[in-house]
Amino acid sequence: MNRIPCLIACAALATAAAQAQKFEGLALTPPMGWNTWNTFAGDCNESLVKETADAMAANGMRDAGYVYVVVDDCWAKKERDADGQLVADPAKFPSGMRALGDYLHSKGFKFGMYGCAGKTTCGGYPGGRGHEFQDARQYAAWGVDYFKYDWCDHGTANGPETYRIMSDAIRAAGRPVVFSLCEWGQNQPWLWAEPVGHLWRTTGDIGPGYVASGKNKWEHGWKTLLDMNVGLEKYAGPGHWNDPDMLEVGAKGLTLAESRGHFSLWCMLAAPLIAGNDVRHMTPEVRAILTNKDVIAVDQDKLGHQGFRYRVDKDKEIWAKELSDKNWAVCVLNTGDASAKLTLDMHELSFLTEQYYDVTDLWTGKPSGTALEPHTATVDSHDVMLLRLKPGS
């Protein structure tokens, strides 16, 4: 193979992309928020989203971080009016979508939309291609805070220039958001995306996944697209984010511990957490974990790390994540079919640079001792061992 044309052309792409200049200032640290998509899919309506809002506001999520109401595909009419303007189908959205804003915004959201790079979205509805100013002024007098960019019917589209045109609408349009580039990682976008947008998928549509089939495996579900991001923590940081997908915690086809272990890895990601359950009628345990504010804060610290895969053994991975303050998080998860007593020695550490740090686990809240020891712990199948480490003295 000849790599002379094809890192021309990679340096090409990446000249094209460097000319957007995406709101700055915004997704310091991951979003948080909730999307229509995984639970309701085409089923979005007016009601539901303010009847979410409700629940968020009323079961702590907002109060934890979670302030992006994002309504997904399928919310338009089938066809633009005949000045070419996105239309609300007036049957699921008879408020229409900026008055649908300023509710959210009247309960301390930021309101999310969707659209689509292609001719028509994924849900056939109508896309974004040639339309893109356009839209994006109608997004802006919406009051949209962030927007949602996906990739179907796209035809010989260029990915980077397809989204540094929607980039440049956005910045036109005067009014800042938060920008999510979701092309599910087929153009490596974190090569060439973060002067465009705030996020940028790394992968396809996540799903529960937990799959039996001979020996049990994780597939297409949070495992499988974990492992898609190992390598890629050096392009992430503030304001502009890796984005393994959103959150299937609570999902059915998730045991309990599964939805534990997938939160603390994407926290361990620094991944954007935007919830996907129907919130309005989750167990308390599953409001539990998503709203854990010590996990939550991994995902939330200020430095923007993204964690690292630092070791794999027989049915065991380490994953470490440095925070502020020379802090570690540190999360040994349980790759195995069975519940397993893992251990965990800090000397193996060898990314640690003080002599000596507290521990607490974070899932119980409590000291867990010193570095200086070894901890074990009985972990569920496909569950984590979450610490953080904080130097002492």
The other form holds:
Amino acid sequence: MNRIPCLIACAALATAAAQAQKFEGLALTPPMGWNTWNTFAGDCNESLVKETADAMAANGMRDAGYVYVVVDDCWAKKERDADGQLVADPAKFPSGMRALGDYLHSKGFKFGMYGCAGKTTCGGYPGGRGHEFQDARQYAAWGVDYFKYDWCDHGTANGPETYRIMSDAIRAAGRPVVFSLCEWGQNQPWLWAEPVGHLWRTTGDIGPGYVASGKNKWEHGWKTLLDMNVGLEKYAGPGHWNDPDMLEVGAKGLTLAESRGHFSLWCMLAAPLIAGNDVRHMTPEVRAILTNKDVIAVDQDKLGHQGFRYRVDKDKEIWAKELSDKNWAVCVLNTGDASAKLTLDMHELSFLTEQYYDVTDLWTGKPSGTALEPHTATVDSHDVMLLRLKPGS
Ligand code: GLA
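Next up, the form predicted in complex with ligand GLA, please; the one we just looked at was the form predicted on its own.
Full assembly next; the chain just shown is listed first.
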């Protein structure tokens, strides 16, 4: 072969080999589920996970789409076994992970687990570094469908390379798995992770917003992470999502209005919806937020566009998300400290292409006129007015 074409062909092959090949088609809309971490941290265990799944089957969450039940950090024994295998802590998971996966599958859920790309996990348990292919086979044998891979204790490891190795390992193990990259946005995963995984964290950890230091909870909760996702909308789409971290809906420290605002904005972002509250004991109001099908439909819209911040005013932000069939979701957020009367004049929304729209208020579920007249609502501090616009006549 002529040397030049060979060089080009060989380089192309080498690049293809270095490109990870995730399982396609697994996350055409943002994944939804529940994770042990936000409320229970290191106190995850078998009965908690089973009781949670039972509650989600009974309270409508599973049927609303929350199917991934994810065991986060601190599930393992502190040491691998003699063969280098990860072992579930028998005190926390006495029946073992295969049995837990079987239980979840029998109830119509999918099974999620957590590992870490470093030598140890953030909680100090064995990390995956150097064990990627062995661990991926183990997870496949346990029936794992979703895998979150953290970034603690990574030393000098290269981010993209590290996550590609794990993606290849998952692929080689042969079981389709949604791969959730959790490197906190440190290596701008939105620029390289589309072929590697299905979702990637864009920020550090979410908190309920109240901090021990007594700082303003609004400035240290979900609003901070929301702001950090401005501009990333062009990187998300079916099969590959920006992940602004799991939900704090229903967490202590958030008012109901803040939970509703948080949930609405995560849906506007086409964010993965991974609940983290104790769903066995939540109030009907919190459950109503998490299972509102019209709001979830904004998140899960098949067009897969992440919403964008259209406008910032004093004490008010306007967010917009294009939906399929020329529909739009428009969300007005009260960023002020007090309840306020907010007005949205659709004539200001330059992205609208149709002349007429029928408007529905997604939190009241009621028709709210047409786009021809301004829409006004009294909105609590940190709450939203969330409207769906459908082309009308
Ligand atoms: C990191 C992650 C969290 C959680 C903890 C567990 O902080 O970002 O989501 O998984 O580790 O230790």
